[in-house]
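Heads up, the chain below is alone and in the form predicted alone; it's given as structure tokens.
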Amino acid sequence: MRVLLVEDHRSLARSLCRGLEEEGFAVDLAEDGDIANQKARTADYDVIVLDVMLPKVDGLTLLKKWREDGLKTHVLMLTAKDSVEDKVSGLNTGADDYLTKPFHLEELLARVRALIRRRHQAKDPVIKVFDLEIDTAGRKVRRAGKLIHLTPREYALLELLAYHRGQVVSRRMVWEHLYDEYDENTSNVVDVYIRYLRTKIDKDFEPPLILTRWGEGYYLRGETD
């Protein structure tokens, strides 16, 4: 998945990178509003993590800004502000979640989990396909009871399908959602993963999940499939 991180303190926008790309999220920097709103109006994020404080624009006007036009992506806000007033204020002006400084990785990872499957309706976070299990809490996968090791692309590119389920998903929209505005991957690199994932997920077991729809994607069999 592919998040906007909007953070102009540098050694906490690398740490903050770091760790989500470490959990397979595709991440944009941005460093001041200016950049934070242009990028966020050209790109489809699945969530946006904005600091209040920043440069040129800061983050509450931003997102109001959003917000009155019509732009509906996930903000987590981060702030230096504990009190309730600054929290109330945040969620009014549109923000979808608050974390305030100073905090632990684990737990913006959490949220920003949490804000992915609201965003496809997913109250539960196990999703299930037929005997495949993705645990998109714990970022495990099980298939017959069977644990898959996953490399942190290879699991969001399957929970991308996963929350797309019966549905094509192209391979343009694989690279917006899996890949940073700076990766230089060539675009059969979405083939190589989805030959990757089917090694795992489908070899062996029946049926398989993994299907192709022909010039124009992939998609996770659905029910009646």
The other form holds:
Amino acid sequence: MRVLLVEDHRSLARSLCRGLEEEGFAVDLAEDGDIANQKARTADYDVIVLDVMLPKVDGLTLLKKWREDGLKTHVLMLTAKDSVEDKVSGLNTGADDYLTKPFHLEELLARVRALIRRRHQAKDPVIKVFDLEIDTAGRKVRRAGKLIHLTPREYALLELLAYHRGQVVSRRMVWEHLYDEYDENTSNVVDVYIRYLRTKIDKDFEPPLILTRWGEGYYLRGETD
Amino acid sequence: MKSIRRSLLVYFLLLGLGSLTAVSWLAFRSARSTLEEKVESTRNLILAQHRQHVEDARSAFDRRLLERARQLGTTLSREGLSPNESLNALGLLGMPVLPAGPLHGPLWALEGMSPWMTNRLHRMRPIDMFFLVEDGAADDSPTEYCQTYYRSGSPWQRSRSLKEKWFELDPQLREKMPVLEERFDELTLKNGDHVRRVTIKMPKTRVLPALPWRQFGKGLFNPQPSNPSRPRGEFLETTMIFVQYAAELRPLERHIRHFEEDKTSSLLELQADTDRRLAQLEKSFFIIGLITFLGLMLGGSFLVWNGLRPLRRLSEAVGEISDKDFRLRFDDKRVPDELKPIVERLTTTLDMLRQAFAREKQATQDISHELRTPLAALMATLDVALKKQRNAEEYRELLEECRGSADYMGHLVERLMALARLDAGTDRLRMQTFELNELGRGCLDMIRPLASAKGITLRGDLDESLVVEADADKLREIIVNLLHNAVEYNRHDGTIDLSIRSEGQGVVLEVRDTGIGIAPDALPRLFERFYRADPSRFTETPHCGLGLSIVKSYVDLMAGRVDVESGPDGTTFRIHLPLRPRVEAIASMAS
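For comparison with the form predicted alone, please write out the form predicted together with the partner chain.
First the chain shown before, then all remaining chains and molecules of the complex.
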């Protein structure tokens, strides 16, 4: 899942980037309002974490402009102000969630995940595909009750497929959602990760859940397949 | 007294009561004196009337006495008085003659006189005297006595029977009394009757037969010279009649007593009337006073209430002031002149207070905001560090990150503390003597790495021989802050000029950069705490909008002045400090 982090405090930005990346998120960083605006309009982010106080263009103005222009990406506001008016004004502008500094990293991660679920209209944190269970909250994967260990990137790929269950996910989509702007685009990296996933999930079980549609991409077996 | 209203009311009432009392007292006194004058005149009138009555009664009494006496005298002098005539005369007067009974002559009238004696007397012509006694029949008609003399002498003095009814006639009076005069006197009869008597002397002429024995008595009786026309032997005898007429005084006294009683009762009545009227006057004055006092009280309360209304409104308006709303809701147009200074002062004070509160609130918000972001960074870094097992290199990296955040916060707290100390006035200048150019050079060295990272050239124009006595730490802080700002807001490859020189009575520090300049609308707020022309500019270095604020405070503490000039090609901060260069120090150094 790809996240745009808009934060001008470098130390905080660095730590958040690291924390999010270690959870398997692809993170793009923007240090001021202009850059954030550019990035948000060029890539399809799953969540934008937006600080309110920003150089050049402040967070609220930015968010207002996005909503006016029809950008529907879920936005989590970060602010140092904790008065009710500030929260209300943030939410009224179109923020989907609100987090006051200082906060715990876990809380931020949980809220980001919740926003992603909301995007895919999934209320239950556990996605079930036949005998495969994906716990999006605890990031645990079981097949037939057996815990399967996945690397963050493998997990992210599986989650992406799971959120789009029954639909073909193209390599480009995988790329866009799983890799940040600095990752080198090598054409077969997605295929490599699909192979890893198949080894861990499909090898010892029946039926195979990760299917290939030649020339288009991959998809997770739906109810009707 | 605590309440203005109450004290005003009390003073008002005291004043009212005092003047009311004075006015009432005066009015009452004048009314009373008028009344008393009237009463006095009435009393005088009564007394005069009384006197008049008494006098009238007396004079009536006297007149009657005199009239009777005259009537009697006239009768006696005109007639050759025969007892009968006399009696008739007396009878005309309507007086019963006592003792009752047949009388042959006047002497018969004498009480207890024997016929013999009477006869004897009768022979002794002329009749010298006769005496009548009349008793008052009715209560109010007094017992009257009359007595006449013809001649002098008192042949009946010895008469015991007459003893009690006898009027002494003073011999001297008898001689000296003018004819036809009357004399009044009062005397007590021997029977105890108190009588008033009138004595008149009247001439009586009578013809006496010429008798030889009469001749020799002629001189004795002082006869008139004989009238030649008269028969011979007869002569006219003129003698004096003394008529004494007396009446008992009892009825008069009764009358007078009666008048007296009348007067007394009138006076008593008058007194009672006066007392009553005085009491009435007092009562009416009391009631009028009470009503006036009540009126004063009501009026005074109303006046005081009305007069204090603006004060009350002000108090209400002040009462409405809360920590949420610092405005004084008071209509300026209706403020009385006396309250205007208070209202104006209060409005100004509240305004200042509101601004101070707003500043305070803003400062608190700013401080919490400024502290929250580095704290969030610290926590995020710690969370990342704790999330999983890491190698030593990673831990080190994360800890350094934490250290950076903590440093930032520490620095921020330091600056806040410095400002707080300045606010509290506990910060004092710690004077020391030093070379100013050395200090400037040190500051340049301190900032150089930062500047060269941005490609900025630092230039120093430092007066070599400037020794001053000042607080070196604060001066260093000022210069470093200004240089820091100059680096922060400078363009890449720009320059910064630091100039320290003595000028006039003091020292001028100047920091000039080649940055983008400060927007004109930001200039007035430049020295406010947490103010940044660019609202969010977090950088690696702690710079949180307090630098210029601290610079300003320090310069103020040193009694200096900060000037800012800013244009599109750079900003200049110029600080004038009244620092006196220490010439003797320079001299000693030179030696």
